[in-house]
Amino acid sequence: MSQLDWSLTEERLALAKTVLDMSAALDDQLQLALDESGMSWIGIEESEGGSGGDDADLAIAIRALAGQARNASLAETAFVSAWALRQCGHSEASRHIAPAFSTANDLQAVEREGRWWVSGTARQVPATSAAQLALLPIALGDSWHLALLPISSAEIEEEDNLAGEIRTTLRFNSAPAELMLELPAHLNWIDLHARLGLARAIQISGALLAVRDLTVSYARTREQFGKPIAEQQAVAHMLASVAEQALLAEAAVATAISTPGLWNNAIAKSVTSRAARSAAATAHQVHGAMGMSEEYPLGALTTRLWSWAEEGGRAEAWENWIGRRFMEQDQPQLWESIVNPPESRHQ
């Protein structure tokens, strides 16, 4: 089985079908159903109250939901926050946790009488509608820590991204931390930011597969001059472009999942973000006015693509980081860096 076939095992195909069935049958109760089925706790060991499984299993569920343009906190709670806590030797398998991993945060913590108190602002915090807690990275001396705080202890300002997903600003004023956990020495804020980037990359991949299928189906059924527009050479080239971008995104995600590490996470986010922009624009060209209709599903997917491309690091930011890391090597060798990344941290 090739690396691109990571999603095609019998168990993962069944998991994807279950998520799709739940998504189609449920509306406001989808998050509750995901919680009760244990999907919100995939990746956490059963001995710690979770559902077992690994990143690839969780990515299947996240990708399936993204392809249906459904909002749920799997990406944030299970893939990002639970992973970050596991790096510190801690597990949470009952409460939703919103990861406040934006580079625009301004947070400080002080210790008084054996307890940590947090002040400052966390911006663009996702999944706060489902979460009870926020997870905040804070630099203390030469190391990074994760502070776990009740969202209710913050002043809350809610905004939406382009897709209508809630992105909250949390302002803390000497709020008591429930936990303060030190990250291992080899991890810092950029590893957390990249993990959020990989979560968005997985979602982009799922949405791109749906956009590809929707666009091909539309072009095959929409007729002009007595034949489907898919038979027109210019449109056929557009369809090939959308399919190419979906495949690029899938390959980048497959690489990051099979070989975990900061470098591959950064590449996955860069590749999928650029693919999202290109494929969304081309899909709207093929659909014309139909793609702008609120009743038609394309807009719900492309607004998510545009939003997710900006979250967890824009393509340009990660490409700048990749370029700087490459040039920091003692003897930069382009091809060697491509086939053997300078850094491969197994997570």
The other form holds:
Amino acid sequence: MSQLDWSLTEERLALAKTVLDMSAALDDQLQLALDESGMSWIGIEESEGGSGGDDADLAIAIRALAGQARNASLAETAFVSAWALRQCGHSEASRHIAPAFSTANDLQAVEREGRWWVSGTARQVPATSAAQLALLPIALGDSWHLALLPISSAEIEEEDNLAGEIRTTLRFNSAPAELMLELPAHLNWIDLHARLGLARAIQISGALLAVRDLTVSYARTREQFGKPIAEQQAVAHMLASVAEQALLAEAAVATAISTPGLWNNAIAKSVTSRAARSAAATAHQVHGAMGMSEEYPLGALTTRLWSWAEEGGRAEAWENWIGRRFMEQDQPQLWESIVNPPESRHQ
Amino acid sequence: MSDITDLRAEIRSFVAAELAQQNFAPHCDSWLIGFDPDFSARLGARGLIGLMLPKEFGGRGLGVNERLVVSEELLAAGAPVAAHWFAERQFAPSVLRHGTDAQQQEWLPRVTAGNAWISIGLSEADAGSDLAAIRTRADKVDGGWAITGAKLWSSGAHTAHAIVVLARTGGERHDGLTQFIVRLPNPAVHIRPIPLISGEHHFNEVAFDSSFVPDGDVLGPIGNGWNQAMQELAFERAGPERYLSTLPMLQALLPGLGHSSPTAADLGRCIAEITSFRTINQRVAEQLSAGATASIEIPLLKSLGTSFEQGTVQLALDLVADASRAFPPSDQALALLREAQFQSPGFTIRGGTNEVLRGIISKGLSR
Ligand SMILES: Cc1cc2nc3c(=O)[nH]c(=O)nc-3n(C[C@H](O)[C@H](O)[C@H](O)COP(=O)(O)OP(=O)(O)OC[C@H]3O[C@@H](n4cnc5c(N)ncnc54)[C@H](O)[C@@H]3O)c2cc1C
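Would you mind giving the form predicted together with the partner chain, to go alongside the form predicted on its own above?
The complete assembly is shown below, putting the previous chain first.
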């Protein structure tokens, strides 16, 4: 099996093209169009009101949107929240749900009069403008639960990331949950966080492909000293470096999509986050002052790369997690852990 | 030596008083984005701008090392020096060396008073690294020159009293270029903002359409523009703004860091590198004041320093995420990090890209 072929079926290419056409044609109506075309419900069974399809289909759509630097919430709602609900045997195919999986929180829930009441703060919650509900991970005793609450039941504080995407702090003060679902025993907060990390990794890989193409085409058309700057060896090396990082990111995502699990999610997020840092800097360097102009499309991509690299766990955090998970094995073996990740052996 | 010590004490007490009165909040890249005419005026009133200029123009007639002390103290504090920075750094030395008596009488006292805000009109759409490709031209007309063309990325042109325009008066490539002091605002000059990726407005497109400039505003001999621009670029590249742009951010992030922080070694490296950059800077400043603008240590310092600055942004992100922090970074520190991250791509581009500088360095090494 070639892991890099995951994206290349005819249907998926057609899907990517549909997303591209939609996002090119629509501005503030994009979210609505994604909803109405069923794009927003990919990954949810048709029998449950969804559009069917799997993670790879979703990843293709998310990647295409990210390459257009668009703020639609597919990555957060369909890829992260719907997946988390699915782990609990639940699905929602009409309302958008914002996953509060960005940072560890201090959320608590108490049961009273047959309902669960939630208090505490969730930070850096994405997709709160598209979503009506928030999905909050809460530890109860030995097991993790997901509480579903209307966003409107929280005190809301909005902040922009570097790309102007809204990240919200939600403060709940004894707000009633619409639902309280128990996660299966093998899942906990880190799995939810890693799923968000994988969503960001997919977005990074999409943005990196776009950055690569934009940078190559700029370098081939921009002339200085009587020839395209791409013909300067220093520039040619920078282009190659951006291409290296884009490929690395894409491969790490492909691995995580085709062989799902915490270990590969951690790898995807750490590899893509480093690639994002490196390629954003190099692409800017190739563009000279032009890349710093808001009117030129590079900045919309690189500011996203900067933000996404830090969100859903940064490179160092996941590298640290992988390293610890590796070292805590009895007599850790490097090669064996690469071929058979410790996680897959335990499950 | 004691002069230097006294001067450092003087500038520090000025900065401390300004901070105490909350006259400014520290910023990254404050020499480019910290535009505060009142601050510049107060600094000028204390005789702390243009220290190297002769006393008759309001300067102190001091040497390069004295100027360096004042510059580095202001930058390290993140003080808002953008209004007068270009004027002091490159315009004043150029006017002193190439300007007419009338130009010196008019401009130099204004520079030392902090009341000359100058923009640099070198780059154009098709002339970035390849500066000799500029096409903006000046045609001789009665009593002056008519300038036609457009400058790009002109920092601060929208607030400046004048932009120094390098334009073609004949010849090709490096020959036949001349510098003009074009007064602003000017009904014959059109300034269009170019918002940065942060959304902020610092640089501009400046368009000229047969814009008249009187003979009295030609800077230096006709056809000497390239040499003058190269001298200015040497001043532009050889200062502490090439390694201190992000220092206020690093300082603001320190509170709350654990002593056993894994990033202590990174901070140690910052200190070690900045210390070395200062030594190089003192050396190139002396070379510059002796007139040696072609020193390869100037591009070496700029390329080393600006790469370092970019690295500090990554370090800052690490410091923010440092799990051993006793308490989270302040809102002000986070705002400085955001500011630095938005500015960071420009560090290794403005004033000559690192690739071009390295080309100059390697040519210089094989001479
Ligand atoms: C924040 C900021 C402020 C600025 N302020 C001013 C200002 O006030 N006044 C002003 O006149 N200009 C200003 N500039 C413009 C600056 O001087 C130019 O950006 C710079 O000279 C590079 O030119 P360019 O942007 O056109 O890039 P290009 O010259 O197009 O370079 C693009 C890429 O090609 C590479 N390259 C080009 N030629 C070669 C070569 N021969 N060998 C190897 N690599 C090469 C470059 O290194 C770069 O990576 C500013 C720029 C910035 C970013």
